[in-house]
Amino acid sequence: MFMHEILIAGFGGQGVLTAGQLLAYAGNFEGKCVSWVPAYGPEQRGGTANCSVVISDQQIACTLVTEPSLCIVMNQPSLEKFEKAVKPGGVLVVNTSLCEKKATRTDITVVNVAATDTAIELGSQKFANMVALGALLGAMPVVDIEMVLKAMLKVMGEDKARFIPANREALKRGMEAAKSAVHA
């Protein structure tokens, strides 16, 4: 059986949220039962967000993830809530670009990445969420980043499809990242 609980955390702005529809239509795009649950608070931009996606090759019981296999985290607050969450074995990514401190666990993988500041130099810092979905995916290939590269479409437009190639080099550059650190 086939199945990844995948929690995504941040502030709102850092595209968490755009992230998770990421994954999920990829999934879906693969023929695979998927999930995509948002959380945010009431706050535009600044605010917590987070999302839970379940991909499966089986129907989805429960969207909700509480103790997700797969994280990326976003910045401090995020680490701090949701590290401790991550199941034994499991792969955490964090930003070290908005974290200060690091992860501590010893039973998960920690897939460290400047993901704002590798984002930066690709000229935005929009990108981040690209460097940090690369930085999982070369972790824990859940999905195919072609795929991936497909769901930008459905999820931001045709008017933002300029930007398709500056995500490809994003999740490029989080893919190795995550290999150079799970290989260490």
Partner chain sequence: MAHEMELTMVKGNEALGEAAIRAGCRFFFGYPITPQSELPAYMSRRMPEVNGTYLQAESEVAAVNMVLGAAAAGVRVMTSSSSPGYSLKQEGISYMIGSQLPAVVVNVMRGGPGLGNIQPAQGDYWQMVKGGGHGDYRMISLAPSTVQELVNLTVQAFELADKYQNPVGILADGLLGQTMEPVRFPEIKEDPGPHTKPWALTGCKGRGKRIHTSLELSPEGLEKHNIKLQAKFKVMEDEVQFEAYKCEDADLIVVAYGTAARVARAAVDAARQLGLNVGLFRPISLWPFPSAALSGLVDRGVTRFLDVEMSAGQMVEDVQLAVLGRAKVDFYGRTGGIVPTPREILNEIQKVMGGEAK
Contents of the next structure:
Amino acid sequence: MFMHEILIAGFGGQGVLTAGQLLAYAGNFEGKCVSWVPAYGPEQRGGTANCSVVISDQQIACTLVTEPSLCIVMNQPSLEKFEKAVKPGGVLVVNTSLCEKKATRTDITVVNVAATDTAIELGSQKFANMVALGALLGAMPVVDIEMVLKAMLKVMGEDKARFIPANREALKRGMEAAKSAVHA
Amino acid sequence: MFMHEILIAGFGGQGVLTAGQLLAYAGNFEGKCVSWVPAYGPEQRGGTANCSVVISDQQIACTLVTEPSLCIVMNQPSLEKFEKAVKPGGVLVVNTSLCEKKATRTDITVVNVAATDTAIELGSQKFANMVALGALLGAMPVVDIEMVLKAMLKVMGEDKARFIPANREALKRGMEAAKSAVHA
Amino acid sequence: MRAKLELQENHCKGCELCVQACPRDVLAMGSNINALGYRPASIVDPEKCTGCKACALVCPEVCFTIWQVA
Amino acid sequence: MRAKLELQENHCKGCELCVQACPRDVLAMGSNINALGYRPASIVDPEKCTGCKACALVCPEVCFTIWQVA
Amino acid sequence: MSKQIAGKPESMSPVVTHYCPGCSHGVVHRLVAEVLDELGLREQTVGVASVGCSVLAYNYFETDFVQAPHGRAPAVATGVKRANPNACVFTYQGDGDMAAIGTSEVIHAAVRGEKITCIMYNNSIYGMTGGQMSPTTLMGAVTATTPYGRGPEAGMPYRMAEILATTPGAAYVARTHVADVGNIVKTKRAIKKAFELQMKGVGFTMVEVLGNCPTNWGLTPSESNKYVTGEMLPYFPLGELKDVTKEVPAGVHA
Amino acid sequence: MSKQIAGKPESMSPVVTHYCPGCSHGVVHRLVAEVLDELGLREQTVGVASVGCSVLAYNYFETDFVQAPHGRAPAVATGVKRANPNACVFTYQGDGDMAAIGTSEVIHAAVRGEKITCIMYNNSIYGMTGGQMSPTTLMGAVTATTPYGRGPEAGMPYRMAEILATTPGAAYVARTHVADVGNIVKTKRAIKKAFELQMKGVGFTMVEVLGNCPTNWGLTPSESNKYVTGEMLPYFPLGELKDVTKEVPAGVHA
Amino acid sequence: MAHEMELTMVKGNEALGEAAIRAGCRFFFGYPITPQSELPAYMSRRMPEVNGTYLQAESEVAAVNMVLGAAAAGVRVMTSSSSPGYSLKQEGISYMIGSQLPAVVVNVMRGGPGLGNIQPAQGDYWQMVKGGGHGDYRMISLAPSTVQELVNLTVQAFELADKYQNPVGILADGLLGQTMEPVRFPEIKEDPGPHTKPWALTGCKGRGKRIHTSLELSPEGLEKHNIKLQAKFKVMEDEVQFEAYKCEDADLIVVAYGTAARVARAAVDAARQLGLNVGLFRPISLWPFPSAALSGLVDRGVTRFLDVEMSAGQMVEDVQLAVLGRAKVDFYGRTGGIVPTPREILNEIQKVMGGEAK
Amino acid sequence: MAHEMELTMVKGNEALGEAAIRAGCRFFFGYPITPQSELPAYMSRRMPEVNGTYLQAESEVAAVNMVLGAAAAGVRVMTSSSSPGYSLKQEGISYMIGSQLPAVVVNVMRGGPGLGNIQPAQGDYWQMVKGGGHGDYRMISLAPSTVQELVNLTVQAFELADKYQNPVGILADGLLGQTMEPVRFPEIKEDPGPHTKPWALTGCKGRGKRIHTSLELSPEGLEKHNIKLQAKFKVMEDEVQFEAYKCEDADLIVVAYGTAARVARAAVDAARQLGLNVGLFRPISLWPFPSAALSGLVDRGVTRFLDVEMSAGQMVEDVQLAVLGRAKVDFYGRTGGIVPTPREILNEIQKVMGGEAK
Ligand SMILES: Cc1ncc(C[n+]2csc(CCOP(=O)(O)OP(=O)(O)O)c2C)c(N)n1
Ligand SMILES: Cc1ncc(C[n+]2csc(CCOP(=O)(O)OP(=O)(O)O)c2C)c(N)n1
Ligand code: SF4
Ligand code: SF4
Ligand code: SF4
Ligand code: SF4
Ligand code: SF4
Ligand code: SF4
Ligand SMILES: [Mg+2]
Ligand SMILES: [Mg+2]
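Other form of same protein, the form predicted in complex with its partner chain, not the form predicted on its own:
In what comes next, the whole complex appears, and the chain from above leads the way.
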């Protein structure tokens, strides 16, 4: 059974909702059942935000992910909140650029990636979500990255095609980081 | 068992509500259980109005009277509406001044009294309700008329004492009419 | 101008406004009681009516119909 | 008039309004990120501060405390 | 040869109303009906009845009608008019209905410039429920809920037409009264203008008509009309408070 | 020797707000708190929070507080003040809260002359729910529910302060803005006057403060302040729309 | 009027008002609606006499929110309305319960749905008892059937509201509100006052600030709040009240409340005279519903119930929930403002019992 | 967006809007509230494209009354809100039912009571199903559990509303409203139009006048009206809908609706993998409640039910009423916006079944 429950969390504005949508669309393109649910903290902007993505070859039961098999945390508060929720054997991608502490669990695969720093290297903080997503897909190839890029055009509009190369690069840089992952 | 269910009906402004209240107060003065409930038609003024009075030596069950043992109808529409509701063996007082037709039931005591005309003779249409009430008490002495007059002071205020004699007269004229009543 | 006047007494509520409004004393309150329980207005002096419509304008029950007779 | 200035960086949301409001370039945006996830303003040239309070007036998070030094 | 010059308008039903003797609600109904007749609108009109003595208005007009919850007639009328922009839509409300519970609905209908006509019958009292204070009750007036006279703790009476006139969406707002023959004629003129402007699509239109409530004021019909002219008029000035067709076009100075 | 000339007022809690970076809600909170400090009212104040971005205002003031249903803060404040006439009672509401769903409550609080102070933060948008049109949204403005720009079918923006100023019970009604240093100072002055008149028992007081919403306008904080001064000001004129303490006494001609 | 301790003739609606004042209530916020209009009218007259406040709100929505404010300030406060007006108070009631604020809310029911009419009815049982508002909440709801009981329960309602920091409902109907009967009032009492309420918003002089809110952004926090509320509701379940009349040996028990119960009592008496073993079970607290007592009657051997309401059948579900199939539950209802007569109910009793005999 | 017939990824709230448009709805009156705000936003974008009307009302009270007006004029019309806002619509809904006017009313539930929070919850079941408003009334209430079902039921809702001249409710929750999933929309349809409704207020040209009112002053007349309404509700009871999943051989049946049911399905699957004979019974129409079907399961031998809700327990009473003591009904609920996890429900299943084994 193909079934991934993914949670992507961070500050609002870090693109965590978009990253999740891209995953869901990509899964949809690949013929899977998918769902995506956003969640926001009480803050109006810059507060916490996260999204649940489920990709499965069967009808999806619960669209809200509370115990992710795959998880990306883009900042320290999210790491603190969600590290313990990851299913044993699951994958946790940590944006080390914005996390002072490290993940401590040993029963999961932890992928450390300096997503924000890498993104800045690539020209803009905005790519951090794609770097982290790349890292996730490096550790667990849930969908093909070309599908993620195709999804980008769908979500953001065809006129954003010029950003594809940079995003592809960001995804790749993330995937590389996954190679050095700490396996459970 | 002492138990009277009384319904007094007419146009608004004919004093039917007041007549009922006086009965209820009088019953209360005599140590009975009493209740009084007004009811109005959809009209704002001059429409139909009626009230239910129950006087009993036991706890009162239903305060709304739908099948009166004693009934006063002050006008034609009320006669048409309530004649059929009177309990067999009951009393129906009809204000003939304002009823073109006659009551037809034979299983009840019908007291015909030209209450409005008599009242005008006494100086004001306003006494019509007291004439009719007198007729009722003539046919069935539910309460003492002195109690009714005492109730008047209670309801209308002590300063209305000067109207007592005229009202006593109205009640008496009504009681006389009851002598000619058609008994069931 | 002469006018013909009709008053629908069975709709009248005896408010007296028409009587008070009529400048020519065409109308007066009756002494009978109608089916609604009111003493209706009535036309007592139809010949005097000028068709000024004051009665019709103030009557809340639209009891008046007036024709101008040429 | 000289003034002493304190800026509570951990409450700062990096809106830059204070920096834009300061007539003396006492303030600038920092490059660090605070615990709230923002790049806070910081005091770069405290000596220049006149205590005009513009920064304090515009700051939505009441990050500034200012003392007038006699 | 004779020509009918007064009588029941076609837009009125041939029935007796439930109003108290001498109550001017019937007069205002007739004026609205005459206007509908004269403008040929009867067959495209949807009336909205409110909650108050005039709740049964639908029985007295020969037009389609819907009865709205207390105060909400302008919102209901908005729904009707938006669904059927060709319809002539009017509300008939009391002062309690419009100026108390319905404050929000009428103001926002005006703000939006809904192409409807709202008639408010202002008798400065809640007639139907037995004579309680309304927001338009005069200072010092004794009502069922101001037994010692309306005092300052209840505030000062509220002028609905003036407030509506301040809204940009209002095309026509007038206050009239129906306590004498001349003003009945003027009221009809105002109502006619309101319906005309509605049908021209100019904007929101409203006529506040000062009327009596002999029953709850405890006055005879003719005394109650004197209360309207003697007591209400000084506080509720008559006039066309807003008429966009009369406003001087921008740039043109008179 | 040094004297503190700026800092957190005692009436404000020592916490970070949940407001977006650059949002002026925080500025207006601080001004209210400073006024409470300066008038020595903190310990007798009951604040009424509304529903909108400022729903959590109770976390930011060091005073008693009650949170009211959307739009009903002036009714809740009426209850508090009537129960405790010595209290200083204020509401803090958004434009959606006061000018849309709360129209009736604020107008009638003003009509009654309730001795309360209502602060309306007018950012011409529903901030908390994600940037929908509010009654004060400018014509043509694109919002979540006017994707093609606010058009005539939604009517023209509504001027709350002007309407409240027409009510007899209002003692003080002002409109200010907080988009620059000078006007922040003026806003404080208006708020102070409102609280002073409340405590003197003169009547209903209200200050409409034009403020930004960088998030839902999609602007930076400083751009958003320019929108306030450049776009909102022309439609929402500043000033003291009503001040009974300034009104010329009857009979005295200036 | 009605200030003495002796038996006085008073209309239900006015008795309710006087009882509230006797209970220490000095604040009333309302909006006129028939058939409860005598209550605000009475309050407008009486409140100034006792230094209290009568304020006519511009709407029911405003009224319930004024109540919320006054309750937060720590005073005893009441509002009242009738069916359509009561519907408009649902949001406010939900807020008061969420914010744990006490008040007494009265619904003098009339015929529905919609504008309906102003005649007595019982069609708002669900609205009052299950919660017409949103969210999980409970409110003690008391249903008097005589004017004297209306007085007694109104006084109780204020005590219960303060005890649980929760609104308490009085569910009457147009007939009870309009009925004038002799009643005896308790001694007049002052409001215990905000200083007796350690949560009242009185200004934070000499203490930390106090907050009343029903907002709790985190699901965990809001669930915790709900658990606390539910625990309180659990305790409130002990406030159950009912009357069992001639139930000891009854084969059939009529279940009815308020006015319907009063009529049913006459029917039960009549049935007894015909030799039928019939009793009346009258819930006084509609919530908490006297389920255990009803269930106890089944344990004792009762196999049939006849639920009588002035509605199309609402409380009947609570009766069924109480007996859970262990006894047959029949229903008889009148709607539109019609009060059933004792005779009609007797007919139903005979029908049901006759049916059983077969 | 989302105009094609193919599978499209859409958020629940937007799917609801598109489905309404596909069903011929061209009028939407609403007031923003989280978590349904995407729906009005979507309508404001889409309605102009289909010559429809989106109007943002000044309040929920105004919105529901605009709906009443548009419904009276004979068009398909919808409003939507979330818990506190839905409470404010109670009077209007009661009026629409009393006046027999069709519309679709949506409640995307959030945590309560009071302001609560914006997280998904199911605490408004009673408000929606028993009637938050006054008077005796019934309204078909549909509870989708996936975005596709939300689409299908919304289309149905418009048909049912017109069929019965009665509002129809959609009861969703914040999670469903926020969830984006692929869905397939039906073909777009025009509003059948006022001319298909022999009661629509279109102006009385060429016919007698038409009136919509819920007022009926005489008790006899109002009772007659109620009898007519109740007869209609009786017919509406046939519109019952439910899903029975793995119920054929189940020993324990989980009963849940909407989002809770979706989670419960996963728990049922997990239980099956553990060899436990568990099924899921999912009411789709909350009213009419599928009582007969549940009762049928008891006939078949089921002795235990586990009712799961995102509330403190509301639908559970309807489950009990359906089985009337013939089977044990347990309850598991989370409140405050917490969605139970499949694991939690599985735990409950095991607890209940373990308890039985003992
Ligand atoms: C929601 C609601 N609240 C209150 C009422 C009771 N009510 C009926 S009419 C009315 C006031 C009517 O006064 P007004 O609008 O001035 O009309 P009038 O009777 O004076 O013509 C009230 C409060 C109601 N029916 N519905
Ligand atoms: C009865 C009700 N309706 C709607 C909402 C949703 N709601 C919350 S805040 C808000 C609008 C806030 O806008 P505004 O008052 O302008 O405050 P801002 O957020 O812009 O400061 C709305 C509609 C609600 N909570 N309750
Ligand atoms: S038309 Fe004029 S003159 Fe004739 S009756 Fe009427 S008021 Fe009198
Ligand atoms: S005005 Fe009309 S109702 Fe009044 S008395 Fe004259 S005819 Fe009768
Ligand atoms: S007080 Fe004035 S000079 Fe000093 S930092 Fe602030 S704005 Fe600059
Ligand atoms: S104004 Fe305040 S919040 Fe904004 S950058 Fe300056 S210190 Fe930070
Ligand atoms: S109560 Fe007043 S307003 Fe109502 S019908 Fe009677 S007189 Fe007219
Ligand atoms: S959404 Fe707008 S009003 Fe709300 S906190 Fe953010 S910037 Fe301020
Ligand atoms: Mg009035
Ligand atoms: Mg705003």
